[in-house]
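One chain comes next, on its own, written out as structure tokens in the form predicted on its own.
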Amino acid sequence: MGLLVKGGEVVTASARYTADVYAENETITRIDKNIDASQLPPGTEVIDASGKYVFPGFIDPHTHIYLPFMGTYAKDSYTSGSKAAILGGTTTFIDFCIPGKSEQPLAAFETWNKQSEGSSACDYTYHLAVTRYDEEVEAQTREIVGKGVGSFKIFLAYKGAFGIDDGELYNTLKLAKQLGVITTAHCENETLVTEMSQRLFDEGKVEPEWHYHSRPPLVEAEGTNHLMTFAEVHDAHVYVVHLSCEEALANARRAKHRGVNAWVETLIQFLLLDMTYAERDGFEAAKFVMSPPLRDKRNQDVLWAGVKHGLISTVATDHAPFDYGDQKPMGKDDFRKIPNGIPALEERVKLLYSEGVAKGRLDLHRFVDSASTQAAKIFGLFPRKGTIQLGADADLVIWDPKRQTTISQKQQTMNVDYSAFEGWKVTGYPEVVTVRGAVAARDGKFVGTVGRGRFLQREPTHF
């Protein structure tokens, strides 16, 4: 059945125009200015975008659907979580494929194969970690980026955990570059985190607020520093997860003045949340606690002008959903065991667009650029996703620029017990979300398939 969607202004990260898009076949097969519908075959759906913006289906870089983590696992799965993305706007999202230390790599994917198929009502990839290096793993992650796997993971931080040590990286970075694959990267230094941990926890300093005091900046920027550095001596491709901080991303940037060749991720939490959420008296702190920490709000604005001058790239979630009643709790007696990470999957579109676009921060085209077309571009989906053009994915988002709403725990389709948004007003509504040309949301309610998306094949693009 095709699908005709009248009137719309539609926006992509260079174009900005009204028209009428239609497609069939799961992907855009025409876009003009007024496209008769009786002329289209019968059973074609239309729906009237007038007064409307159509944008690309938004893609989230960073999410944790499934993640075995800290002695328990994140609340989502693949059907929930894709739910909750869609109704967000967001219709594609790359999740962490992440083997245990001692857990072979081909193990662990054909683990989240088993999670995500028939499961997930939007389409996915994965980004494979690299928790240990050997001969084996290398050739167990060669064939793995031989079945569609185009980017790795790696931890500068959770020593003993998924960390890796500088010959790993060293070695990691070496292979990347010989399969034209980019590389992600949690940039803390390790030593440092354990270190600092270990003599706060030994002083008797365990609440939540003293997770920050763990991690302060200048960790994140060594731990970037560093990750540029071995890129430097392979002409490896990188891309820093999370970044929080001025300092982190001062150190980004030199690097890429000198020609490393590396893209910046910021999330939404760190251009709207600040330390003083993960300071609330109690235990209530712990719902904020994520790695890296939640910074002083004078680098939001630092964030924001990165963003909107393309130095980030992409804003994510690392959406990490654990409950606040019965999972947060395992910290209670020392922040080192506190599960890391906040539900923001559903949250995000709406968040950047009402603080972002409605608030004078970002124009149109660098908000669909910053969550949507990079992410593309980067992980090797362009144009097949992140755009709206001739033979592209047809997954649009019908928005409703004056539409206001407030985030609440209660009415939210992710699975899990809080919001770390809980009482924000939005501005701005994903009315009609469409997934290959299926419509899979209409006004906040889920209309789709489960089990209609699709793992993402991806070839490497980063030679």
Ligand code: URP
Given for the second form:
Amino acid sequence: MGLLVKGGEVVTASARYTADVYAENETITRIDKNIDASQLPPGTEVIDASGKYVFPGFIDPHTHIYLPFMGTYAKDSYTSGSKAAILGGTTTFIDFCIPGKSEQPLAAFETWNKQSEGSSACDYTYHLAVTRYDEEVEAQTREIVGKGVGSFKIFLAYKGAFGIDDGELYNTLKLAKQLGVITTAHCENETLVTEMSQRLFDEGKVEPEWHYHSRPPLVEAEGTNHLMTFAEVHDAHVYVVHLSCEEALANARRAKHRGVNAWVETLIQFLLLDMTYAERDGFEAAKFVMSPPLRDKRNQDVLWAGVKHGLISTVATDHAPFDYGDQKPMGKDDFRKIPNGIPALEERVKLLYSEGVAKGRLDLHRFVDSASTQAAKIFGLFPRKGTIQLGADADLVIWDPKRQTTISQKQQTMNVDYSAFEGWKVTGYPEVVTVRGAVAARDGKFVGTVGRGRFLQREPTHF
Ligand code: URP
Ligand code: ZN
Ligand code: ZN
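Starting from the form predicted on its own above, please write out the structure of the form predicted in complex with the named molecule.
Whole complex next, starting from this chain.
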């Protein structure tokens, strides 16, 4: 069935114009000033978008939908996570396939596929984590890249869990360079985190607020610089995930200036929440424990400027939902055991628009670029995703720039018992969201099809 979006203002990363957009067989086949609906095949769905923006479907390049982590599991499934994504205007997300330390990559790949296949309402793909390096891991990693996984993930944190040592880092980036794969990296020095956490614990500093002090900005700055040095040695392409502070950004900028092929992601949480949230009274602070931690407010202006000027390419969520009721309390007497993560998949786009565009910090094009187009370009999805043009998938977001709503856990679809943005008032709303030409959300209601989401195969593009 066809889909005609009439009279909206199409906004991409580089263009803005009023036009009708027509999609047939899941892709955009016509963009024109005035497409006559009566000339289209019977059954074509017509959506009036006058007075609205028409954005390309948003892409979250960093989510954890299925995640065995710190002795528990992130709460969403591909069904709840994809519905939440769509309701918030995100039509593609990139999850992480993370083999356990002694698990083979192909076994992990199968596990993730079992979770995702037939369960997602929107398209998705994975970054493949390299959590150890030996001949067998290398062979299987090559095989998984051949199956369409065009990006790696490494953790320079989480010692003894997912973290890799310098030899493994060296070999992973060497392989990535050979295969033309970009490597995304969690940059915190794992030894410093482990030692500083132990010291705090031994001093009786066990409450959630001490999490911050176990990994201050210099720990992230070191991790970032560490990655850049190894990337430079191999001329490998790297992407710093969830960058949170000025010190780390300065190291990434310096590396970029000397020619390292590096990209930077920040999170909506770091742009809007600061460390005072993670210092709230009692155990409430645990809702805001993630790594890297929420930072001093002064960093927010630096991050907004980084997004505005493109030093920071993408704004993601690192969506990692753990219940406040019975998962965060695993670290009641030891901050080191609080499952790390702050959910935001459903709210990222609204918050970025409201706090970014509506408050004059970002223009519309950088908003689309940082929340959609850059992720598609960096991760081998462009122009199928991330823009509105002939031949692109008809993932469209018809956006009401004036509608105001209030964020509340009670209304969310993310499967988690709190919202980090409870009570925040936002301007701008994804009134209609389409996934490959079919309406999947309308006026805040999910009307899509679970299982219609596809795994997106991606070719390596980082040679
Ligand atoms: O605290 C975080 N970021 N949790 C999810 C895992 C990760 O490090 O990305
Ligand atoms: Zn991380
Ligand atoms: Zn993450």
